[in-house]
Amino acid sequence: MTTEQMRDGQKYDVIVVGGGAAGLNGALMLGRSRRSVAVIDAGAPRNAPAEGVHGLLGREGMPPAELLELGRAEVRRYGGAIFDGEVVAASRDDTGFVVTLADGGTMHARRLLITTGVVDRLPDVPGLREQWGRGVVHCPYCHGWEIRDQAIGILATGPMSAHSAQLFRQLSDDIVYFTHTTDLPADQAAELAARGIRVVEGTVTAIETADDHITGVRLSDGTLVPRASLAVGPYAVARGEFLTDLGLPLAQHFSGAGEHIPADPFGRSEVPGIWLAGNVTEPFAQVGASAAAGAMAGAQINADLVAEEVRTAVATRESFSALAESEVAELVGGESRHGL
């Protein structure tokens, strides 16, 4: 992917931190509103290991990198700039915000749109990470069709795991639920049993593979449970540490499945001037939902800038009117004093 050369100290209406679906769609909306916008992308998309994007109308199955390349081209078409880089700090300045990159460069913007996504923390089970995004999946809507009718294992990691098992049960009759290091409440155990989902207790010690395909799940007692794929819910942590000094610390997501930065339905954060979209604020959002959230945030930012510009224009006009009235009064007063 080609990117522009950044000049230190450049100023924009909006800086978008993160160049995934949410960030690019936000930048697209802003560019089409004739805003100067820059996207800064660290190049670590969450879905990079996946073969294709799913559930996105008109782009079903497209490789993630190809989708991003198309998005970048569309942003550039409307004057947006795209830079490779990692933002490590953000602070306020006289006109809005200044972001600092890992290489020491700085950029300025009136508003920020944060779309940095999350880091998925996976269970420390040998063989699991190597299969992440292929034989090991997390979302029935992102990958379920591709593993339909297979022998699927569910590795329990938290309160959402039993729910995940029920969703994957829609896709296969052969589901095994591995409790691993978690406790299974009686009501959830009853629900799993009612749907024919077998529960296997014991700690999982390895994911066995052959020819780069999963063959089974190994337990601490040596038992191997044959499986062709495994679903696991990672603990998703928002990439937003650089916002802490601005008053936006990470918070526990209501699901217990990770840490996010809260935002309202329009993407507005608790700090004026900063918007969020995508997985950084909603860990469960798929590509389509993230893109939609980015578009909403971009439109809201443009509206916010317009409102600011209207206030400035009104204040300027009133100031000129007051000055003109003062000059006329002074002129009239002078003429009166001179008997003219």
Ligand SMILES: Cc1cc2nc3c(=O)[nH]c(=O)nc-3n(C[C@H](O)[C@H](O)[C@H](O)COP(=O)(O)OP(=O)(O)OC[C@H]3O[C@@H](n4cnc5c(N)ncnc54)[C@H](O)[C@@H]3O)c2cc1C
Given for the second form:
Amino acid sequence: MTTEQMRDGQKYDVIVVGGGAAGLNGALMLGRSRRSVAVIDAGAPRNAPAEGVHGLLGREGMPPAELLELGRAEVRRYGGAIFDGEVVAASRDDTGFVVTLADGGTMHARRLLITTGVVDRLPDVPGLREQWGRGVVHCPYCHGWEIRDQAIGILATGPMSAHSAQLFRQLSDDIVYFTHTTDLPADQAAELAARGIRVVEGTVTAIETADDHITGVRLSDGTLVPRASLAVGPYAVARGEFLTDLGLPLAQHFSGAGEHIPADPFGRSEVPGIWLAGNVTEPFAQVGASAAAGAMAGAQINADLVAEEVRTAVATRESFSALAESEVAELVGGESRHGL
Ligand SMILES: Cc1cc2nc3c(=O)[nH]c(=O)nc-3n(C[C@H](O)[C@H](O)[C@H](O)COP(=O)(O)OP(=O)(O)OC[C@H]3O[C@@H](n4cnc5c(N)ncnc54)[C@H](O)[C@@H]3O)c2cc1C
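Got the form predicted alone; any chance of the form predicted in complex with this ligand too?
In what comes next, the whole complex appears, and the chain from above leads the way.
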């Protein structure tokens, strides 16, 4: 039976929850290790609104959906199964884990690789969400080149926003920093001023657009500050609520930029048998870093399974040896009793 044919009632070596860059690269490593692997994917990668993936060697500018389609084909080439669906619960059973899907189906695996990414919580400003990933951006490395030399606004959301403004300043001379609802410390104000970044105080009430392009930032006093694009730092929350009962609650990321599920550099979580990769554990990981983390976790899971199989093989061999020895002893004893 190929893994494509397995689902309910079948046990996989590994279930990968989430089929973005991290999950697919993890599944690729596992498929190439001749592991039965199933990817369950809800189909909402973080960068879906973006027109292209940037900063990715060999695939620079490729549309996100196209990149994932290539990845899915590569996983299938090595026998990996990919299911569209959403995991809503996970629990342990005698030999591993059971995951429950939103459609009520269940699947079993010896190990779990969680690569569910994050949800970006955005400031509640009218017009902002509609432009997310296009006119409203968050990452100078993902979209900075595309908006170079434009009139860029920075909508402050916290202590990292001044740093973000300085990064975008590398790409344009025309940066306006909107304090919005935040306080701007004096040292950061001095740094912004030193690099020619204008600070505008006051609450932002709307992002104005025309023909689906940003035209300006509206303030509560009615002022419109003309801008062509806006940078904002989202609060990134790991998609992993279904892991809480297994002992993996969300934790604050050290940066303050969101909530993640911690893992070691190899992807190992605090719960044996569960591994994590990509944005779910590191919200700053870009596509290349997420894919690399998935590949690392996939290789580590295979090594963990091999270690388990070695232990089982040794135990089986020893019990056979013990059995054979006792049978020989019985035979020898029987022969001597019969005077042979
Ligand atoms: C607007 C925007 C533009 C970006 N542009 C770039 C760029 O140009 N270059 C770059 O390198 N990075 C970019 N990034 C960052 C990039 O999106 C991430 O690095 C990357 O998506 C992380 O990959 P991942 O596999 O960890 O998560 P994701 O790509 O988010 O994939 C997670 C997958 O898991 C699925 N999932 C979630 N929960 C469940 C569940 N319970 N059951 C089943 N499936 C589930 C989701 O639907 C999704 O398909 C951008 C981010 C944003 C927000």
